[in-house]
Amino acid sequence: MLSRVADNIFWMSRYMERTNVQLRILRTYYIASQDGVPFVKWDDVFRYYNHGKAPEKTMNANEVLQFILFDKENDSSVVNNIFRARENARSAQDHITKELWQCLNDYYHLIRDAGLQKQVFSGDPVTILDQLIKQCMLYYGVVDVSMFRSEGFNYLNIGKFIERLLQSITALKMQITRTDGLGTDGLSIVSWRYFLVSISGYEYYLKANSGSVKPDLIFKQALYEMHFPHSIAYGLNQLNRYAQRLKQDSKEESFEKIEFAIGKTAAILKYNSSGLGVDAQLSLLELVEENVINVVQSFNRYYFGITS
């Protein structure tokens, strides 16, 4: 496979990751608001998805989530998202299949339904952003039952999972700093439980936990639970499990940088404590997202050709 095209299958994949996660945080901090929880505060949602600039006026929840949404000048926006997943499909397509393909492209043409866009604005956000998630259920079902298991089936979970890192640790991080560490007053725990909503993670949570909500064992299980698919140690098994597989279609020395990468970051996570200090908690998670971008950077210039 050309670098070019397998660079193209991995960022398509990141971006369809990373409008996943953005809507399921979306819609996670919409209900929490509407419930009246004193911690969600839409001019810092704004700040986040506009490169750190503040809203030049107060803005609603709707009008903030129309931005974050369908705003084609914001470089973060789910709009922009989809577009460039469809360009890097568009450019790969003949390494996809034509399932997928017709699937981004109908994702393309529903997210920039005019309808959809007022319902936003004046109607039930709820109702949209589930419409929206559905859709990316749809896409991963799409690469499941269609793809063919070969290099580009490889690249597109490469590419989920390194996405599926980075979005999991910057939330985790925001969560820490949100509560003061792993607090246990009542705002706290109210925050935790809806961080675990935001992550598919609460069902979970409750049934090895039998029903009682504490920071630390959430903190826990979004780091090195394996069987929870958002956890930071399920996601570096996984992009190891399809790492592994390039292996035959690779120059020995450009897999081993990259196995060493992988290797080197999943150490540091199993063999450092986080202890219980806020600062302690950070600098653990800093320094896996360091090791993750490192892994980006090895498949940039042993994958795909870039030394930039």
The other form holds:
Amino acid sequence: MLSRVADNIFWMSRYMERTNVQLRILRTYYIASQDGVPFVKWDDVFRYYNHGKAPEKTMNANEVLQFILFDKENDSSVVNNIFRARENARSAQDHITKELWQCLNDYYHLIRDAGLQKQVFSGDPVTILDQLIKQCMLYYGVVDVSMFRSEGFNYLNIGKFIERLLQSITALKMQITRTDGLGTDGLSIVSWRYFLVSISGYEYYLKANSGSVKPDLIFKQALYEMHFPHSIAYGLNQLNRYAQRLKQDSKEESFEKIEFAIGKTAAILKYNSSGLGVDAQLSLLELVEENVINVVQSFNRYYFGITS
Amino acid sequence: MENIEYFKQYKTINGVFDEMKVDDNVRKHYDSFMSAFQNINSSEMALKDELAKKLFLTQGITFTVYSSGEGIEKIFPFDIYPRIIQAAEWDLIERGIKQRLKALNIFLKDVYHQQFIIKDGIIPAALIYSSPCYLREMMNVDVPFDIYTHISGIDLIRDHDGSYYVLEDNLRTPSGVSYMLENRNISYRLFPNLIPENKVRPVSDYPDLLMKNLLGLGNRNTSRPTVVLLTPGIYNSAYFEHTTLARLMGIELVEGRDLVVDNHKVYMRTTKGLKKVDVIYRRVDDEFLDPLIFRPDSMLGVPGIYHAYRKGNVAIVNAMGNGVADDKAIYAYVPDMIKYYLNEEPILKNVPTYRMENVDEREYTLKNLNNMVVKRTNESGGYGMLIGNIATEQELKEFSEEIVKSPRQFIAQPIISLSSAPCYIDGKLQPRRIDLRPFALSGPDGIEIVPGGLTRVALKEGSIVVNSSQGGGSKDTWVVD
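Switch over from the form predicted alone to the form predicted together with its partner chain, please.
Let's see the whole complex now, leading with the same chain.
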């Protein structure tokens, strides 16, 4: 496979995963705001998506959602994610299926629909978020059903799990900062519950730990639970799985670099204890994050032909 | 059911050959389709028209137009009413194109080797050497199987008496074939069963024929040749076509930056290292192909590719330097080429063409500019054209001055009254001017032409310019037995 095309597929997948995670977090956050939960601060959300820049005036939920979902001037907006995913798909059209291309093309036309954008202001934003999340689900379904299990499929999954890892780490870091660690006061518990919902882990948690919501158990699930698709351990395991499949299509020295980088990240997660303090937890997450970024750089260098 | 008298409402243009209507009757080969069309009520028809637009958009069959720095994706307008050609007529077209391509291909070999046609005084040497598309770098380069014009898109028009004329020979990187394929796909979605009922000849084997030829070129060096399609990239207006063809042939779609030349061999950069490339179907123009030989500022091509080609280490399709054969000034000599190389009378006519470097013809043109179409010899896509009968006084003056200043850059032709075909516009059938671009494939086994092609339509009322860049659209082309 062409190095450029591998890179295109990798990024197409990353943008789609990023979109999915962002939409779910936003949906949960919006619902929490409607529930009147006090930790919801839309100005902070605006800052996060606008490189730390404060809004000129206090912004309500609908304005911030409009900014995050549809603002083309906002580099991190969902519409820009979809646009970039589609552009990457366009450049890799001979390695993705026609169904997948059409699915992304549909998403592009959907998100540019003026009626949809209007509804965020005048209608129910959850309906819009659900519609966009549904299109993400369609994307995953089309990938699963139509994509041939060749090299491209591996890069697609590698991109997906790298992005999921980075998004999960960021979300966890923000959650820890927000609740000042694994505090067990009432507000922290509520906040951790919404966090679990946002990463699709609430039902799973209840099944394993019925009757009590404990931040340390949620933290553990988000870090180590191998059957939970948004945990760091699961992400690393899947990343390794798809990287291993590249072995036959790789130069030996390239594969060794990747295998080492992923193995090192998994070892850090496994053998470093996070402890109970906020700093220790953040430090572990940052170490894992740093190593995931090293994996990305190895792919850039040894597979995608990007040297800088 | 609502009875729509589409046919009765249809008014042809005076003095123009209509593809469907003659006197007050439907031509025989349109009869079956027209009968079925009459039975579709107006609301159903509106839905079909809407469905066609939706299908093009959802499938991403678009081209990009840039304005104010923002890319706007547009659908190439599609008219749902097909253009129908009867088999006997198609036979003439097919024979005519084959004859023409045979001569043009010999001409290209001759002009880059012994140059008998110049020595025998058939074509003036000055005309050849002054063509900006004539590549001295191609002199004495042997191309595989002596084929230069692997893919050609010959533009045909019909005059008021219905006779076919060749308007242009597109021998460089002709585009539009993906629309031919997609138009057919849309047609059977719009009119279920009508294609088999009308015994329409299929066009879907075009990618297979092309791939067979590409592999045939690569087989000289290896039993498993690697074929790639070289595109300028996603911002090229024909990028959709490039992806479609690469997908349908199962080959890599590469950009210049994906290829590298080492020791006069071409490789592509893959995740597993470099992989040798044997055949390149390029959609990058000559001047951008190799910055070491042609335009040094080009980022689209591959440094060193020319010498790899020259040494025979890679086949490039179409060959470089073909532009000299479809230069509009050289076009006038194609009938002479046919007689000279093949000793045959041309089956398809040329549009009478006045050469501006010839004093008599220039004077005649300048006197009769109102009744002429003037074209720049090195422009395409409907750009750089003057249509005398609709031009302003200022435009006529400007063109006259430019012709006098640099006669080699212009040709003139009488205004041909392009034939019309019914188009479904605003809920009724209306006549619009059309042309036809059949696609011919030349390979080691000979020339093959897919029955059909791209019918382009001047959708603007009264217009005779069919180019998509000038507001033209297209329709499906059916060849029926």
